[in-house]
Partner chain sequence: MKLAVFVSDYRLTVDTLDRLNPEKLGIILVQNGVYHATTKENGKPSSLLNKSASYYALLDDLETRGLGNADVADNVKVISYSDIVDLIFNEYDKTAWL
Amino acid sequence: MPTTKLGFIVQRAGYKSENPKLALTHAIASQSVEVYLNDGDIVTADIAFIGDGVLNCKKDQKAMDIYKLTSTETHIKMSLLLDLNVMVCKEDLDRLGMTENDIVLDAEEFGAELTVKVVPFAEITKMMEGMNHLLFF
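What would the structure be for this chain alone in the form predicted alone?
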């Protein structure tokens, strides 16, 4: 029963860029590939926001109001709904003067049980070391 582990690393800020949403969309889509797999094979996806990429996690985004674009906030909530592991780098939040109160932490309104994890970069590095494939956005 092989497991293929995919890691999506978002390291750039969002608005006016599809980069973070592409990472999240690809991670979400990875959960639907099982139709192409052998019985018992699975694909897992972890998503980590590092560097200026942590700005994508800001809550109460107004992307639709300002740019007529869906927000990254909604994509993060969809990831949680699909039980994807979403991590945010603690050191980068600190560097940008942000706290856990400033970012999307859950998607209770959609019924998601998982929450975003704010973790030290060392934990994100450990996650990256365990992946079969890493994609940087």
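Alright, leaving the form predicted alone aside, put up the form predicted together with the partner chain.
A single chain, with no partners or molecules, comes next.
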């Protein structure tokens, strides 16, 4: 029963380019590939926000009101709903003067059981070491 582990690393701020949202949409899409897999095979996806990428996690984004686009915030919540592992680098949050109160932490309104994990970069490094494929955005 092979498991393919995908790691998506988001290191850029959102909206100026599609990059961060592509990371999230790819990670979410990876959960719908069962049709192409052999019985018992699994694909898992972890998402980590590092560097300026942590700015994507700011809550209360009004992209739908203003740009008529789904927000990165919504995509993070969808990831949690699909039980993807979402991590945010603590050192980068601290560096940019942000706290856990500033960022999306859960998607309770959608019934998601997982929450965003604020972790030291060392833990993100550990995650990256365990991946079969790493994709940087």
